[in-house]
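In structure tokens, one chain follows: the form predicted in complex with the ligand.
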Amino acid sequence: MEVKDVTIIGGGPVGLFGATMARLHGMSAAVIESLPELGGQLYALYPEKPIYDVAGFYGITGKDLAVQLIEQAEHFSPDFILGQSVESIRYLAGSEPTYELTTPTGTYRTRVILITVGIGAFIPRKLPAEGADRFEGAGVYYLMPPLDHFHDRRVLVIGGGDTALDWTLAIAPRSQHLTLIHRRDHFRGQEESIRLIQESPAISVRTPFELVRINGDTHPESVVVKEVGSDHEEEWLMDDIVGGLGFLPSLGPVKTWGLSLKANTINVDPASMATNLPGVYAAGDVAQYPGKVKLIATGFGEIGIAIAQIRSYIDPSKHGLPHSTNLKGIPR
């Protein structure tokens, strides 16, 4: 069976960085992602949600970024391995330790394995609200549908993280008028973006109010709203229901590998990105570490780190990175 140099688990940005810097710098790579794309929260969660914050972008939409991920990757061949979600690592001891990863369909051999499993399995906080399950996918959405879709139409969201703050800014503009509530006072989400959304006459803001009811036949035509701590009750037309509670952390299998967790992340040294376990590196929003923050930049960063590390592991000769221009094999 081959043995790659590096297998990274989980296809989102921060897997596919990896996956360009560790054939980059000479590695064999293959990356085994459990959905059928590319692209991690980027393509799942919010395709069409503007991000300002990557370096080398003024703006761009998260599938825009995912595309670009993927075509860097793919100029470096690295094996890529979809729809296969990987159940257990298991380590085989020796002069060259390797690890064996096994998914529902088949089996891996590698040296090093680099996880980048993000939150793991998207899995949307649902709405505790009468009728949101009825209408869900038509006109109850957790997962963002096109934008254009909301185009001139009443539009609530309902939440106070930065899911919903951030759905509410990239819907606001398309929609006829967009109302968000949050059943607290206060939002937890950045301050920029509310500012933003408290600036914006096309955005009205209600809190603390909650979702009771949506109404409607074969698509939601009205809700019932209570203020939180009285009775309460109003009724809003409405043609669409944004789901913004955030993501339900669900590691899975990952949880069973013997890794020091921390909630529903891996604890890894910031200097080597290394876990508690030989020949382990994790890196994006899984990784954990005092100060961590959870950006698309960061996990760029802590591919760096890694798989400078991960290069001596496998050949201790190796110190550091060489900077790309030097390298040899770059497809120009």
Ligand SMILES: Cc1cc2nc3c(=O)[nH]c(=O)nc-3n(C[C@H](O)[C@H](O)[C@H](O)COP(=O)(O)OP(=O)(O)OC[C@H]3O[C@@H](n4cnc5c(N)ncnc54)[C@H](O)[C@@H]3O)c2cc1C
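Any chance you could show the form predicted on its own after that form predicted in complex with the ligand?
No partners, no molecules, just the chain.
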């Protein structure tokens, strides 16, 4: 069985950059991703959301950033193993210790594990309304379909956090009209998003309201909403309902691997991104240490630290990394 130098668990932005950096510095690499495509939550949840905090880009969409990271990683030819979740890891001691990773369909060997699973499995909070289950995927959405789907349609978005606000701003320019409801008077998202929504003539905001029922035969035709704290109900014609109640993060099997955890994050040494297990590192949103700031840019920086330490772990004669301008391209 082939033994990789580095196996990265998680094919989101940070994992993809990790694969690029590992290959760039002469290490063999594989990426195991539970979803059927690369890009992680950035691609699956926020494909049309503009991102402003990645150096060198102004307002690049989540999808475009993911595509560029995928193309960059593919240039260096790591192995991509998609649609598989790592269920267990086993440390194999010896003169050259390795790990055995087990998925539902196979086993893989590696010298080092780099965990970049972000918030873990993103399980959407379902709408607690009559009819929501019946129309899921056919008029009720928790993951963003292509924005063109909403062209000239009446759309209802439910929620008060960044998920709901981001999707409202992304959908509104395409829709015939969009209504945003929240069961509280105040929103929890970014102030700039709230301001843009309040100033948009294409968006109606109704608070405090909650969704009671979705009516229709094969697809939604109308919704019944209720003013919170009263018996007042209203029926509105709607074509699509988008649940923006956020997601329930879960590390799943990762919690059983013996790692030092804090809630749904992994404790690491910020000087090395090493976990409490030998040869296991973590980076991105899943990594936790004092003062951690959860940004894509932070994750990219953590990858630089982790790859430097991994390189030295695999070959103690090598310390640190070459300067960026001294790199020669695809490793041989």
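For clarity, every value in this text was computed on a predicted model and none was experimentally measured. Whichever C-alpha set is largest while still superposing within 1.5 Å between the two forms counts as the rigid core. Positions refer to the first chain, counted from 1.
With the core held fixed between the two forms, P201 has its Cα displaced by under 2 Å. If you fit the rigid core between the two forms, you'll see the Cα of E96 move by 2 angstroms or more.
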